[in-house]
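One chain comes next, on its own, written out as structure tokens in the form predicted on its own.
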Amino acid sequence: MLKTTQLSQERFSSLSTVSRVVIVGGGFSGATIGRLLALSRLFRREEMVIFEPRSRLGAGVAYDTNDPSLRLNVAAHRMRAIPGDPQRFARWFCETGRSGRDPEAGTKGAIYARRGDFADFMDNEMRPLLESGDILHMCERVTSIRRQNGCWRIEGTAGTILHADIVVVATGHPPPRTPAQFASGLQCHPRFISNPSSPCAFQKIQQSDNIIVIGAGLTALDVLATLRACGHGGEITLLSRSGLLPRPQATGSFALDGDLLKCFPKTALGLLQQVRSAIDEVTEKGLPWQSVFDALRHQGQAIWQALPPEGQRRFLRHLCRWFEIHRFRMPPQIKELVVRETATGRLHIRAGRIVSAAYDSQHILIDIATAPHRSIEQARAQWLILATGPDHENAIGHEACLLDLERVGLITKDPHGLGIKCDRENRAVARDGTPVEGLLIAGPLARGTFGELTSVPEIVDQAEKIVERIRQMHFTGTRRMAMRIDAE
């Protein structure tokens, strides 16, 4: 893959520095948009560039791992990554022999593949387009995006400078944020791990060390799975404000026909009531409650957009955590691990809020306001691991190129703190409230406008809409150029 990237860069250096489309970020969102654009034959070869510092496209933070204990939290047949061929990943997983090399993947009639396998699948899909030159991969991070002479000027960490007609921002999930309660005291402490996805994050942890993990969602369960797979046997405590774990996936095959909600609620309370009513209805028919949340996926964005801003805020404040633990569920393998570890007394789940943190020569000490009475208790462990998930509120601040755009008012945070503000055509919304032509926001960064934009099928749907938007922009620009030539 590195050889392909080097050839692309050499080939690119001999070309004009004007490109039609630049995609900033080559995780699943950016790679999918690039792939669909390349297959559309909308542009000539070498007119489309993806900036991504990783050596492969399509993996991003979510799938860029060789850890065999980390699995997809949905079954392979539901990873509808390729438009028009929803079973492509499931077939590839079996045809390449990976199902035979991973006997633990199959459970209760479904396959839950390793995340690294999905990264390999995306690499397999992208490689022919890279080798043909339909996509150029700049293996570097973008440091600057500026508007210049009617085009976008993009600069990378390796010194690449080019101009583009269209920029798609697909930088994905930002890193987690250290809570203020111990940011100053522990930020540089050697036994405080602020980003568990960083390479060799757990290398110095001893097998008998006790660990407190801040967070109890899927990221925290990843930490648990990785540590146990590495032979760690000490006690692990998952601490979150609610103390709620993701719910398990249901077994068997089930589906709801038609739309779940016949009319969209205008309040968060109305949404809660309708969902509860739907769960009662399906469970009476013998279907699992999970079928309701799977059906909600097809209407999720429409439901979110139908809520007024206050309804959206109330949802995020009061219902978001409950929605997430039912919507983003743990795979069966992780469920079995949680049950086993809880039974042995090596895994503890606590609800509470961190008040302060300190350390001595042997331990990290934290004061916890426990739920529901908010009495203060002290906990101690050799290690503290932050696993609260991405800090979407800092989606702009963690990327220098986005700070550039924010400083000049071309992008702003969305009002809910979920990412970057954009309109329903995926155009960035400037500080003055106007859409910015030629600057599109893709993937989880657009959640504030569209609602759910985390899972593969939803991202693929958005990618198709962005490609269609680029197609319209391209044909409009081509017609205008032809009219100017005719007039001359």
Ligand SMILES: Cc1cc2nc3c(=O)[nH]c(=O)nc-3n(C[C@H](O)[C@H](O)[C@H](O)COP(=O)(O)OP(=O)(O)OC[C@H]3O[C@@H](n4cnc5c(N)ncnc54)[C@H](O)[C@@H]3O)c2cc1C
Second form
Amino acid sequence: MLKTTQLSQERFSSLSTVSRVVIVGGGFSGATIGRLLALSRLFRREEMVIFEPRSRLGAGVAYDTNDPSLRLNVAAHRMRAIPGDPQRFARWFCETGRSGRDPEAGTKGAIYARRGDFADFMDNEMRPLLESGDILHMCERVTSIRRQNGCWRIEGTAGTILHADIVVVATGHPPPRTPAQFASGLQCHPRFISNPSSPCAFQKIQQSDNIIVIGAGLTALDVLATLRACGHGGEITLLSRSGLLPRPQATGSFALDGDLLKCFPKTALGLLQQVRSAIDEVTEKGLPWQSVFDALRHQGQAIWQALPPEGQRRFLRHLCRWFEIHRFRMPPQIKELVVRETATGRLHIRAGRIVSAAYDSQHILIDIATAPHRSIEQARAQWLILATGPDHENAIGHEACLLDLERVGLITKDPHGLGIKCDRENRAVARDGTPVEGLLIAGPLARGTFGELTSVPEIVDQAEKIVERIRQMHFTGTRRMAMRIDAE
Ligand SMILES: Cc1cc2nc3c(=O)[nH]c(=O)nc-3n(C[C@H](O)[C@H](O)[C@H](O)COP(=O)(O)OP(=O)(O)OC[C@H]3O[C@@H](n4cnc5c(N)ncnc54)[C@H](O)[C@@H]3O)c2cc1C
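Please give the other form, namely the form predicted in complex with this ligand, since only the form predicted on its own has been shown so far.
The complete assembly is shown below, putting the previous chain first.
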């Protein structure tokens, strides 16, 4: 694989070459689109390029980890990572002997594999396509995307310049944003960790140090699991506005048949009422409430798109947290850890909002406006870790190449602050409101338009649609490309 990449990279750096499709970002979204395009045989060898600075494709922010304490939040048989073969990951996990090497993965009939194993699985899927040259992996970051003479000019950090008919933006999850109240006082403080997924983030934490984690979602639980696995034994407080933790996965096998909602609500309140009555119905039948949220995801995009913009706004404002803790649940291993830690008194969950932060020689000191009465309480700890998850609202601002596109009006923020605005065919929507041909937005970046678009199965469904769209564009004729470049 490396050989192919290096050879091509040298050639591509010295020539201004034409390729048909460039995918910017080779996390799960970009890799899945690349894989499907390669298998579709729409393009000749070396016409399909993925720019990704990580050494492997398909891992991205979510799965690029060697930390054995980080597990998938979804059972292996529900990952559905490979279109047409939904059980492939679960099968691969057993066939490659991973279940033997990770006996804690299996719990009550389901496997919750390590995230790093899922990255290995994706690597295994991508490798043959890289070796055959059907996909070229440019192991570098894209710094600039420009429209030039009717095609796209893409430039990477290593100096590669490519021209393409189609660009797929799959830059995924941006890093977290430091809240304004810390930005001046703490941003550079050595015991304030603003990105817990950066390598060696926890290296300097001593075993008995007390820690406040900002956030109580799955990212915060990752922090808890990693610290405990490293032998950290001090007190950990998870602090969030709601003080609510993700709910646990249900055990056993269950699935609801057919569509959960017969008609789509027009308001956020209507949605809440329908979901609540569905939960009542299934629990009467002896099924877990989790089955409702699993069934909802099949209709998630249609439900979101049926809500008028005001309904979407109200959902995000009032229901989003409630929805997320039920929809994105913790795996059983993490639930056991939380129960254990709470019982020993080393884990605290607090509801409140940080209003200010300061530090002395020993501690970081924070003022918390506590819910529900908003009285101010003080807390102190040796470390403060930001675990609020990706800063989707500022997805464009984190990437120079996206800022380029925004500056010339070819992309805009999605109005709900969920990513980049696109139409239902995944085309970026320009500042003047028109769709931009040949510039497609993939993965969670497109959530503003589609709603439910975070997890593997939804990303796979979207990838299939994007590939179909590219197929249509391909056949409407873009083969004049080489002539355009020659003329430049
Ligand atoms: C911690 C975590 C755990 C998750 N666990 C699960 C789970 O158990 N089950 C499930 O179904 N879903 C899970 N998800 C959700 C889901 O799998 C992710 O939403 C999905 O991986 C998104 O993939 P992506 O490629 O769009 O984004 P990312 O994973 O963010 O990948 C984007 C890639 O783009 C690259 N990139 C960024 N900028 C540039 C640039 N300028 N040039 C070139 N490359 C660039 C980055 O290096 C990165 O590799 C999880 C998500 C997270 C964050």
